[in-house]
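Only one chain is given next, in structure tokens, and it is the form predicted on its own.
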Amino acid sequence: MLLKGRGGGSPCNSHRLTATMSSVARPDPAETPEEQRFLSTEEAAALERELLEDYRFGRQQLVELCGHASAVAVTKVFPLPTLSRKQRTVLVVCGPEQNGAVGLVCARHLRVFEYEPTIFYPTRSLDLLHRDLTTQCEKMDIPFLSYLPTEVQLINDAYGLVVDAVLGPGVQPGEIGGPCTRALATLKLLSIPLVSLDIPSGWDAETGGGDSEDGLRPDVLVSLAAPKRCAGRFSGRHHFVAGRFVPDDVRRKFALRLPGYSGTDCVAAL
């Protein structure tokens, strides 16, 4: 999802964790490009309008669906029974735009799934949805960091993985202020696994640009609704699409020929 609007919107540390990640289904090399269609920025915006205006999805509803599915994707790659206590700790870094709202929901569901999330949310949006989601996390005793250590080893030692929910499509680091930009510079240096929501923060939604100064190289990418065009440049371990809520008619309209969802799963591995 784009879900953008101002005010609205690495290697593992243990062989067991690496083995777990390797067990997740990988794409079939025989698949044709048409079966893994990436959306342009214009197409993604049109798909979002279709959901909001024609199908009458609410903004909060879409954020909740995307955040829940993002948490489920984390459980697919890092299943709780295989993790040590330290590996269950998750740092969720949220920006003030809509991707940050998805990150807050993701953190809440990770807590429900018995992980141990901590949130860093340095530039808080005044939007009512963001405030409500923040209150929900606080009421569930999810801790919020007052600052992010610049010494990356402190983060590597304290957490098992990091969720990047800082920027979404069309949002540039300079648009959201210094604290988030500094956080991205720190995330680039981490050695623990990184999970990016929708697009890696700092990437251009069309071209990727993962080698840019503020770009990240996540281990896991969770595309929301459908993969954006930049996902074609993703070279991490696992790529999921979280779009089971997208109606069949909308999938056909946008030629979304993607892997099927198994059972009751809300995410599918690409």
The other form holds:
There are 2 protein chains.
Amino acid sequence: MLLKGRGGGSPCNSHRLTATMSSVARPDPAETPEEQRFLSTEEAAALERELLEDYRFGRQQLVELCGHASAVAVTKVFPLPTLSRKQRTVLVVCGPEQNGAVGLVCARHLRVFEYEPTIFYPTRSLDLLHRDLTTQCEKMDIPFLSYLPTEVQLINDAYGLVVDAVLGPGVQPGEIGGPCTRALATLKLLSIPLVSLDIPSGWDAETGGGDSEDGLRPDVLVSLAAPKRCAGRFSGRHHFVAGRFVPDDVRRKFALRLPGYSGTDCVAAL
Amino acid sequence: MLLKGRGGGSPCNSHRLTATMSSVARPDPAETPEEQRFLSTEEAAALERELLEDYRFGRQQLVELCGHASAVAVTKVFPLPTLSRKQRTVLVVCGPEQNGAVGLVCARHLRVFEYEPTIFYPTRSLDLLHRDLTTQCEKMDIPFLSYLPTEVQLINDAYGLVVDAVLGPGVQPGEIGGPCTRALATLKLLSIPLVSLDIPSGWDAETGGGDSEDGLRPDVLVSLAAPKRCAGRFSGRHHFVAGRFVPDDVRRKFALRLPGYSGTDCVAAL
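Please supply the corresponding structure for the form predicted together with a further copy of the same chain (the preceding block corresponds to the form predicted on its own).
Let us now look at the entire complex, which starts with that chain.
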């Protein structure tokens, strides 16, 4: 997911997009059906535009589907019955843009699945959707931290895992404000498992560069809609795609070759 | 779910509501935790108001959650691997109000789950949410019937099952227009399995009366949020509740005693 929580979209070079479209219309026959395919930043933005503008998906609807699927992905890697009480505690760190909105929905579904989420959401969006999602979490008695301890051992001791919903693709670390930037610096030092939503926060969505050398090293990555190119550099244990809502025609248009979803599963392991 | 697709809410007598509230605050200790509890029309309206106004759930969000869960309920009773190709065809009949919107979402998720839905949606709502949900189905190549054959054998032969998303609680048969009324008359005569969403269309949500004597006799009922009182007169094979999104506090407030949801399931069998 690329659109920012405050309603902005990523800029897009229409010439390059057209070129991309015509190339994806002719899939390489040597490409095996199992081959994983990553979307460039422009393709991902075009896919999201297609869902929002052509298919008329609502942002509330997409954020709900992605957040629900992210929570389901957490349950696949960390099944509740295998966890101690302490391990069920999940710190969900949310940024001010769309990635953070997905994090809020993920936290709510984790609560419904009987995990014990706590939210750190230091830079709150004024966007109505974000405010409503925040209210849902608050009313469901999910605790919100007023600050994140800088002493990482406190976090390692208090939580079983951390969900990183700070920065999505197309959002620069400089845009999210000091508290989020400091939170990212803290997340890098944690020893408990880290689950990143869509991209590891701070990574360049295209190259994985920028922050990737000394950046976050999540154990689990949940690609939303489809994997972004930087996911090729993900070296954690579990990579899921949460994009069952992407219509077949759109998958074909972007030559997405991803493993099938089974039964009613909303995520697939890559 | 009670709110109408065009934005109307059910009228509500505040005196009786208050009385209801105070009575649900003192649950009968003799009531066992397993006991099934149905909501009166007023309680159901109050529960939905609580979700929309206090918890700030969006209508798009609730309709998506309910439609998804309805499709999952269909897969539980009619698992895809056990069905012949013909049995995978599902006719989804949608009314113009919120029940119909849930039906449109249900059809989309059935398509995603690899069933073959066809939609009959004769009286289209002008509501933006309905229009967007319709576009999603159309763009996903789900066929829309322009008329429903009056010869029931044609429907029995063409489809494996029918989803009834015509009328929710609080909507009178007279409000939905001729084509929906005629569709209901046709649905009564079918011999293929019928799945009703929230209440069997045409039943009085409170008493099950009105149309219940010679009304629809669904095989499967999927109660949305919580079962309405008329569900006590449901005598079909499978009754599900799709209300995992209802926060614990709200369940307690309305003294809802329902079986637990397991794992990440969004429906529970009653």
